[in-house]
Amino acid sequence: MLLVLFGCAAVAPDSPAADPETRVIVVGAGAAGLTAARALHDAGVAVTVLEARDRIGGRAWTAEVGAATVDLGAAWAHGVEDNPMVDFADAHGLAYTPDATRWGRLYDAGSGRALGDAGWSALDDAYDGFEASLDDLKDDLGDTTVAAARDAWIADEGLAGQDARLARHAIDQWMVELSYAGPVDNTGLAWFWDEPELAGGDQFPVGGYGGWMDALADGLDIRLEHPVTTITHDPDGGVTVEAAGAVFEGTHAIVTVPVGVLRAGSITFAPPLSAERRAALDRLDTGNLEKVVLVWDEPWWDGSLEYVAADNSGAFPEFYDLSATAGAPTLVALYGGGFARELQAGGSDAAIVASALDVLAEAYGRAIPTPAHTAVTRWTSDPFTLGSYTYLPPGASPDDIDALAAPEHARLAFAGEGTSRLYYGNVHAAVLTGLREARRLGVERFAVAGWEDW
């Protein structure tokens, strides 16, 4: 097929990238919007992205915290290898480094001790046992969820007392809260980490996935402070946004709020969506990952500690000790799945940052500094998001995220990593499916450094 150039770019004639006159509003400044107004961009398309935030990047949101500088949301690039963000990166000067975390400790609060090499032996021997039986278990259990494949292979494998608290903890937090974010019980079984990994290992963006969004924010006509209210759409005729007191009117639109976002109805659509996509949202779910940004003057520490809770409740599973990437002095308290949604529910900022301090405390056995600077994230109650990322209930599966994918019309497309059939729930997702929608529209060959070959 002949291709029509546009600069470095190159577009299908007869497509919207190709007409003068198409005029392409993005919803979301996330990584998924970002890229998808880059793309259309810098091949000559016109764009308008509307972001309800006042800042950009979405749930990539680089902080000051004190002295440290510490991603609240997206934190690692999952592999380098076939991922469209690093290689961005990498064109744009944008450095990384290898995760390097030390784990230090390991406490078991069940027999209120640490534990040592043979704690940690423990988790892993449940984490790759469980791993193996996955196959297994779904062949036999089918579609329930992730916590009764858990039990049955706990029993299974006869386990109890310690032995069974750290199996526990290994399957319910190293492979679903704190990976996935849904709740161990309401976590799928049936497509459970089926989904493909990038190779090279977890990488942290140097200072942060911000520099990252503001390298693809560059240039681009980024209206902040516009919450959509309103999308009106015509398959003949075009689109029609509203947002912030203001009317956009675009010839095409691309929606890339999060999946939460979706599930409750927060923007009209006039028509409403099809009964399809309302159908996937119903039976989609958004998981609860969250953080407690802790920062002292002086460290006090020896390293990332591992929590297991006497009740396996999930209660800060895991401190991660950042004060080489953040530049002072900091641990930030990971917890997620069904901890998180209760105790975001309840738990004002004051309460949580003391609850992970008293964990500390335990852990150490000693009074704890009070921190020079905290912060806690929001991210399951954030209108903006209503949530962290997309996980697969029972019931659920991959043919619901491709029905999100699936645009309304010629004019109305989505994308974000809820979209992502393969890779839902990272930023090389939401990447991949902004570069996806700048195809659909006629975008070929991308003009974007780092892309040339996507």
Ligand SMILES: Cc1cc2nc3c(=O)[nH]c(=O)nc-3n(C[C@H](O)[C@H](O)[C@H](O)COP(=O)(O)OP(=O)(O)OC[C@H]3O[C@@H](n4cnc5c(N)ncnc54)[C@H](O)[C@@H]3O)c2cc1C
Second form
Amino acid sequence: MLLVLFGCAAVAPDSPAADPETRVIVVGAGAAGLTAARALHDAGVAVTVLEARDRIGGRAWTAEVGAATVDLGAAWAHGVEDNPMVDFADAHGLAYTPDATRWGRLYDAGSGRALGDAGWSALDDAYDGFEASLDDLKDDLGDTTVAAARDAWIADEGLAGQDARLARHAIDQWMVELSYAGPVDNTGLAWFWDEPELAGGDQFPVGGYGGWMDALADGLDIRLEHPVTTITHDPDGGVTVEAAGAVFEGTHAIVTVPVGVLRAGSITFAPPLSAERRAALDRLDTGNLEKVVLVWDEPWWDGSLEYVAADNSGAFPEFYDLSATAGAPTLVALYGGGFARELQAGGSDAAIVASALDVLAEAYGRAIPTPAHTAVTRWTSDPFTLGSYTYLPPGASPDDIDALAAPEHARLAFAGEGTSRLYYGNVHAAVLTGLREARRLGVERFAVAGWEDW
Ligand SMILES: Cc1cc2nc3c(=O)[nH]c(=O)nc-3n(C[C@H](O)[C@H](O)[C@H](O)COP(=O)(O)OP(=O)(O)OC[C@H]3O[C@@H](n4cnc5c(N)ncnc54)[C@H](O)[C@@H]3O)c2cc1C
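What would you give as the form predicted together with the ligand, now that the form predicted on its own is on the page?
Expanding to the full complex; the earlier chain stays at the top.
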């Protein structure tokens, strides 16, 4: 096909990207929105990004907590091979460092003691064993929850007492609530663990994801504190977007707000979104991964902590020692699933910090010094996220993600992690969907350093 060249970009002739009248409105300045906007802008297309918050980055948010620099949302680049976010970072001199977490302690609250290598092996064995049995469990149990499959597997293996508790921890926490983020008793079995992984291991962006988002946003027209309330769209006309009392007219819109925001109906679409999209939104859900950041002036611990709750409640299963990347003595507690849903619903920030400190006191058998600085995330109730990221309950399938990825029509498209069938829940998912939507408007070769071959 003959291509029209703008700088190093190539756009398809007769495509919206080749039309000087085209004006694209991107809703949301997270990884997906910034990617789409950047790819279009650098191909010569007029783009305005409307962002509800007073900052860019969305769920990639690096904050200062006292002297510590910490990612409150995404923290890891999960794989460096075939990862467009990492390719962008490489081309822009943005460094990353392998996750070299050292696990100092495994504490089993059920037996009230720290476990050694045998405890870690039991966790690893359960993880591997359950993973190896998944195909059979799916065949036998069908479209049920991972919790049901876990119960069946533990019974089948004849595990009891501490062995059963550790197996449940490995499955519930490692495989489900800290990765997919939804509650294990509402995470669907049918499609569980089917997504491919990118090669190259987990890496921390040096200085946090915030710098990567800043680089993506460089030079773009971004209107902060512009929560979009209404999008009026016409396949034969254009789009009218209302935000913060202002009206923005465009020829096309790309909506990148999270699935939780779409599910809540926070944005009025006129005409309403298709029945297929609304049905898919009803079937999908967003999880509840949250963090508690604890910063001290002096370290008092030794490595990261794995905490196995006596009742497998999912209470603060992991405390990462992130002192090296944060630049100050820092533990970050991760928790998700049902425990996070309950704690977030009922607890003040102070109460959540106190609960996390109680777990530390129990696991270390000592009084814990009061942290100098703390931060508590609220992705679950944040009106511009409403959940950490997408997961598939029973009854949902990757076809629902495809339904979200499909454009409403040629002038109204959607991007964001929840529209990536293969990689939903990740930053690279969001970036891939931003590139997808820029390509849909006609950008055939990206002029952005790092994305020339995408
Ligand atoms: C605690 C946590 C840990 C995570 N850890 C990792 C990790 O380690 N690695 C990884 O790869 N991924 C991780 N993720 C997932 C990753 O952060 C997301 O998949 C990715 O950042 C999503 O990007 P996005 O552009 O799709 O959405 P977002 O980043 O959410 O961007 C959407 C934007 O839309 C804006 N918005 C919402 N409503 C409106 C409105 N009405 N008008 C205008 N703007 C609006 C939001 O403010 C936001 O800026 C984590 C997420 C969380 C919450």
